[in-house]
Structures are given as structure tokens and as C-alpha cells.
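Okay, so here's just one chain, in C-alpha cells, the form predicted alone.
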Amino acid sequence: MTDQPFLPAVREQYESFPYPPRDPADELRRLVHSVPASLLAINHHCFNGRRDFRSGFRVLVAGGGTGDAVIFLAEQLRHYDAEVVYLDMSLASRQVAEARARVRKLTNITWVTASIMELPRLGFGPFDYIECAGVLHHLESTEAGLAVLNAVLRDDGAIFLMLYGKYGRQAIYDMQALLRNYLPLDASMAEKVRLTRELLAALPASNSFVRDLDASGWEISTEGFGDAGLYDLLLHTQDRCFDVPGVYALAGSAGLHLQGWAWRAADYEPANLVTDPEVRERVAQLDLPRRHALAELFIGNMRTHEFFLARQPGRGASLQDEGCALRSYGALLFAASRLAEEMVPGPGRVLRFEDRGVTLDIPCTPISKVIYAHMDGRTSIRDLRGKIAQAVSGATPEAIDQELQSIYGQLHPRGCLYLIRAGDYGTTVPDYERLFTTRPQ
């Protein structure tokens, strides 16, 4: 390893092309949000749904870039005794993030320009939660980077990581290899971008990246992330990918346990990907890491792995905790109660829901109608059982258990349902409807 805390070419890239490109003026019309920066998802995956974020919560956004995660976290924590620390080695990226925070009048962010590898000398720990998306795979040593993050984590804290996937990015790595052989070694960054765009326009349709262009086109288009996106995707000088066994090995190198997948969780279970009963039975006999590894190979298009880590296993919320409440999120954030109203229970009746890439066939039963009506973050599972018993004649505890498990199994892996201890965070959970629809004051 080098003596520098960062790779000079990587820093130069993000000074020239802050990523992702953002216009601070856009904060007046929208709030960029994500699962790893959602307090609801963080609470579910990392704190058994029991964390009260209102007092003393400290979060580090390691590699904060132009500010998506730090802005979303700071907005959710705006009125509480909490601190959000932004860390990035790119001053240009930090300036964009700070400008966005000024538009929103956020004052609960501490701004630091430094590399992740400089954390030991900064004295900023310990943190309850560390968000690190798309960063460690650009370090000289991903393992060393995770060790540094783990060193500033509270013993009962948690880390989110996003790392590149091995198989889903194969066409990208094919193109990176082509460009390393094609581009002049002494070309400037701007010249590399120009020559790359020229080449992409000339390649035959049989080229693997061209065939897969639908998956990457927006990232490199002028309507999307433009030149910053193209450089980050195809011209990055340090780009390491991981398969599922590599993810487990990385976590183990720091003494951490995988708590759950934050994105496409349903696709990490082989039984969700095949219909042949013999295949499903065979893979069901395997342990969890092997099932996850097989699922990645089955589906073949995992471009990233997004997951939560903690020192102790079993930090996720559970339906067995009857003090928890259901809370719809993602595509169902504002839709669950509406769907409950639309349900007309009857044998074999199914309600089709489609939104933001999520398609659900929802069985319309009297019990599911009550459950969907109370995905509010306030009604505990214990109280929900009582409401079902009152509303549905003959509903046995076993029938209620079965429907709860079925609904949770369908919605949670798709990012549509989380569990939170009823009433622990404010009156319920962050008022996402206000956050997503109200302009900054």
C-alpha cells in the first residue's frame, strides 16, 4: 500500500467530476432519498426497530460525495439532538453538498474534507451508524477501509455498505478493458471522455456493453449523470467488484455480521428465482451464505450489493416482537391504506399493484384488508391482532400469524414494509409525506 491516505488519481477524478452531479437549486423542488439513509430502514435492519433517534444519535456519511445521503439524514434528524458528519476527500464534491444544505437551511451537519483512511487521526468517533455507499471499492484496500470504519463504530452500532457486484457489471468491465487498450496513456480526463463517447457511437451492436446499454445508458447520458457518470462508470482508475462470498469474507475480516440486504433482498433467495420444485427443495437445504451466493449466479444481473453490517448478529426487527408496528415504505409508502380501501375480499381475489418497478399481486382477504389499513408505524402487532379479531369473525391466531408472515414475506424483501417499535421515534416514524412534498422553509 502507498503512504498516502488516498489514491491521487481517484481524488483528481472527483475534484474534476463531482459525483453524482447535483444542482443545489433542485432542493427547492425535491428531496433525494434512499433506503440506507432512511431512519425507518436503519431502525429495522440495525436496531431491532427499537432505536429512538431523538437523543444523541451520531451518524457518519463516509464518502459523502455531493450529498444525497447526508441531506436526507439531516432532514430526518433536523429537529432532534443528533449529529450528521460528512466526510469526503473531494473539496469540489463537498462544496456541492454544502450548497444543497444551505438551500435547506440545515445546521446539524459537521463538514470534513479528508479520506476515510484519515479517520483515526480526526477523533470523530464513535458513531451509532455509518453510511458508506460506493466508496470502499475505490480505495487501495477495501479491507483496510472497512477496518477503519469499524474502529470508529459503537459496539452496538451498524454500518451500511454498497459495493460493486461481480457478475452484473461484466459488460462494464469488458468496456473498461477495451478503453484501457484504446485510449492514449497521456490523454487528459476531458480527452478520455471525448474519445470514449466517440468510440461508443462507433461500436457494433454485438459489443457486450452496447448490448447492455439499457442498463447503463442513463448513467452516461447528458440527461442523466453526463460526463461525471461516464467517467465513474467506465474510466475509473480503481474499481473493485465483489461476489456474495466476497461480501461475506469482507464482513468477516472486520468481525462483522451481515444483517440484511437493503436492495433487491428478494433476489438473494434462490426459491424466489426458480419454480421447479426439485430445485427449490435442493437449495432450501443449503445454509444462508450459500443460498445467497447461488442466487447471485442464478439471476446474473446484480450490479451492486447493498447491505447492513453489525458486530452482533440478529439486529433486525422481527414479527415476533409484538411491540413493533408495521410501516409501509418505498412504492407502498403512501399507498397501503388506499389499497386497503380498494380491497374487496373474496375467494381467489387478487389486487394488482404496480409502481416504481414493483409489481405485487395482493390476495384480498378480510385479514389482509385490516393489515394493509394499519401499516402506519403506530399500531403495534399486538394491537393489530386485536383489531383483526374484532373485524374478522372466526379469525384464529394461527390464521392471523399466517397472513402476517405472508404479507411480510412478500413486501419486506421488496423494500415496501418495515417494522418499528410503536411510538419510539416521535409519535411514529419520520413524516415522509411532509419531507417528500414540502419545500424547504
Ligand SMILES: C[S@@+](CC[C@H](N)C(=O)[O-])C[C@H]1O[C@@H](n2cnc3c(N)ncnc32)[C@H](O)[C@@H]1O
Second form
Amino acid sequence: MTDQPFLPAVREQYESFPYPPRDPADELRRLVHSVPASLLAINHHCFNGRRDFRSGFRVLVAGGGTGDAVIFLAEQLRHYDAEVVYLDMSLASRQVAEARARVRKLTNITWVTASIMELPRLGFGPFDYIECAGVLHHLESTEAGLAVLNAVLRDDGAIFLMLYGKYGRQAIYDMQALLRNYLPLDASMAEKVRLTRELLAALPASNSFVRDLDASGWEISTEGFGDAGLYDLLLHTQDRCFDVPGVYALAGSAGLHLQGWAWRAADYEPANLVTDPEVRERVAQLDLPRRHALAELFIGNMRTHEFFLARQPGRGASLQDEGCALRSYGALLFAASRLAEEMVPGPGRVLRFEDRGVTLDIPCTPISKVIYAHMDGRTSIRDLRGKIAQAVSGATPEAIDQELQSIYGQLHPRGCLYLIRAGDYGTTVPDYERLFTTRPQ
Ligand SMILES: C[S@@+](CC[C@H](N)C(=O)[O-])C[C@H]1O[C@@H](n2cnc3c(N)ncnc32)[C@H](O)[C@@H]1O
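Alt. form predicted together with the named molecule, vs. the form predicted alone above:
Every component of the complex follows; first up is the chain already shown.
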């Protein structure tokens, strides 16, 4: 145990290497966005799609780094009566984040330089939503960090966590072990970076990290996250990883329930990963946590776990809620209505969609054409049923249900479709078309 509320070596790292490296001038040309900072996704996963963010929404970005999440959240909440609190123990990181906010003329952020462990005495909160990405696994105790976040959460609030995955980062841990053996103990941070780069260039191709270099290339390359990325990935002094049972145990330690995976949700279902019918049948018998745990081992390359937590189970939106509307997002954000126009319905017809790492084979039916044309966040499922019945003769309620479920099952786990309550709230949901000054990357 240290007598300080943070680990000194970790603070020193982020003072020297704010993470991720960002140039405030880039705010003039693009907005960095992410699922856990998207009000649409937050609403879907944590508030049954029914939260109205226009009044009194209080959000904490814990360990906000150079500001990606806080900037995106503050942009979406800019015109509402909301409070956005950024907290990080690294002043250098906060300075980058604040400069980005100034470029965007955002004035709705409260800036705090402190440790997460000091939250109870700081008097902020309670919060409706806490975003904490890539932070708790660098604390002395992840469990203690989560307990503190939970202590400043409203009873009906929710927390997002991104934590390192165990199996997908094995090659990284091999390299960290190698470097602990190789680097002089008294080397400075800059010297460690230099020696690490020199060594990486010299290692044989059979080395596990070198073999897996494609997965880490951006993180450590000079065009990507550079020295800050390299230090974060390979030289961190406090780096803990979790497998799926570890994620469930951590949530349980705080009395919280997992609400859903924010990233690669489809990959947490073993049935999506194998085609053999016997294997599929065997895993279908298992309960959800076991299926998720097996899926992580099946796929083997989950480098992070990203998930929402809340005190009560069942906080996700549901297709059974007829007052909800469909809203396309992610790779489909700008594409759903175009796909509806391109669809030529017919037996066995499939439309291939490929963009930003998402590949979809979309069955083209008269019903799916109408559904794709109304992924607008405004048309309730109830109204959508009426539109389908008008446009498609003979469309039975059962056929509509089946297509809704299959489209939702295909798109939602890939981050392409969410549900939010339609109507007044839906029509004033943040204007993503305006926010994305360029197409989202
Ligand atoms: C890997 S960065 C992630 C930054 C940001 N959340 C993101 O995803 O871009 C980790 C951040 O957590 C902060 N951090 C680590 N331990 C902390 C603590 N005990 N209290 C507050 N911030 C902490 C670091 O200063 C750093 O900015």
C-alpha cells in the first residue's frame, strides 16, 4: 500500500506521456467518438433507451486522459442543462483536454486534477453516468477504484469500464516480461523507450510480440501513438488484465450487474464463432457468464473488455418496448437509408455492406427495406409496424417480429443499431450528422 491516493510511477508516466497523444488543432477537422461516450449507446445500454438527457444529467469521466470521451460527451450535452466532470491525476493530460475544449468553445466541463481514490472527499456527485476507460487496471486496487466510483453513482446510474483482456494481450505480456529482464533498472523513461525501440527492431521474427506486431503497430508507431503508446503498452509499471470470469467477479465485488458489452458484443457469444452444430448445441446449454467466458477463449484475440455496469439488472433497451425507435449508428450511421434505397427485394437476395471493419450480408426483403428506411430514432416500433403493414401486403405481425429480431440481432452486437424512445426525446437526440464534422473514423 502507498500512503498516497495514487501510484507515483503511474502519475509520472502520464505527466511525461499524456495518453493518448492528441493535437488540439485537430478539433477543427474531426470529432473523436466512441460507444461509451455516445448518449445513444448509453441510453440503450443503461437507461432502457428512455433517459431524457435534457435535464440535470450528471456525468463523470474518471481518468479522462487527453479528453476523447469528455469532449464527445460535452459536445452532445452542449445545449442541455447537464454537468460534465473531467477528473484525472495527470495535469499534463488535463492541459491537452482543456485546450481541445477551448478549440471547440465548450464551456460545460468542470476540470479536476485529483486521484479517483479522492472522489469521496471531493464532494462531487452523485452521477448518473461514469465513463472510465483504461484506468482502473492501472490503480493499486481495481476493486477499490470501482468501489469508489460506485460510491458516487446515483442508485439508477451506470458505469462504463474498459479493462485489459487476458488472452488477447498475451504477446504484450511476453514482451513486458522480456523488457523487465532486459532494461537497466536505473534507466530513465526516455532511455527505456530508446532501448525498447532498438530491441524491437533487432528481435527475430519468431518472437511472439513481433509475430503479433500488426495488432500493436498503431499503438507504438511514430505515425500513431508514438512514445506515449509504446510506454503505455510495454513499459507500464502497473498493468492488470482480466478474463471474463474476472470481469464478472469484479462487478460482483461492487454489487453491480453487467448490462452489456460495448465492443465486439457478437464475439462474446460462442455460437457466433463456430459453425459445428454439435459444438453450438453444447454451448447453448450453458448460462450467460459461462458462454461469455468460453467465447473469450474460443476467439483468443480480445485485447480489452468494454462493458456497462449498473446496480439493477436489465437496464438495456428492448425491442418489446414498442415506444422505442431504431437508430442506426457506427458503420451504418450515414448508410441505413441509402441501403434501403439500394435494396431490391427478392428471394435469397443479399446486399453486401462493408465499411470501417464491419461486413454485413443484408437479406433484401420487402419488410427489411421499410425497416432500413426508418432507422431514424423517431419512428417508434409501433408506427414502424403500421408503415410495414401499409407498404407490404400480407406482412403478418409474426413476419414483422421475425425480421425486426433478425435485423436487430445482426446489427446491434456490431454497434450499428440502438434503441431509444421515439417522439420528443428522439427528435432532439444529439444531432450526430452535425457533430461529425467529417465521417466518423
Ligand atoms: C490509458 S490512459 C486512458 C485515458 C482515457 N480514459 C482514454 O481512454 O483515452 C489512463 C489515464 O488514467 C489516469 N489515471 C491513472 N490512475 C489514476 C488515478 N488513480 N486517478 C485519476 N486518474 C488516474 C492517467 O493519468 C491517465 O490519464
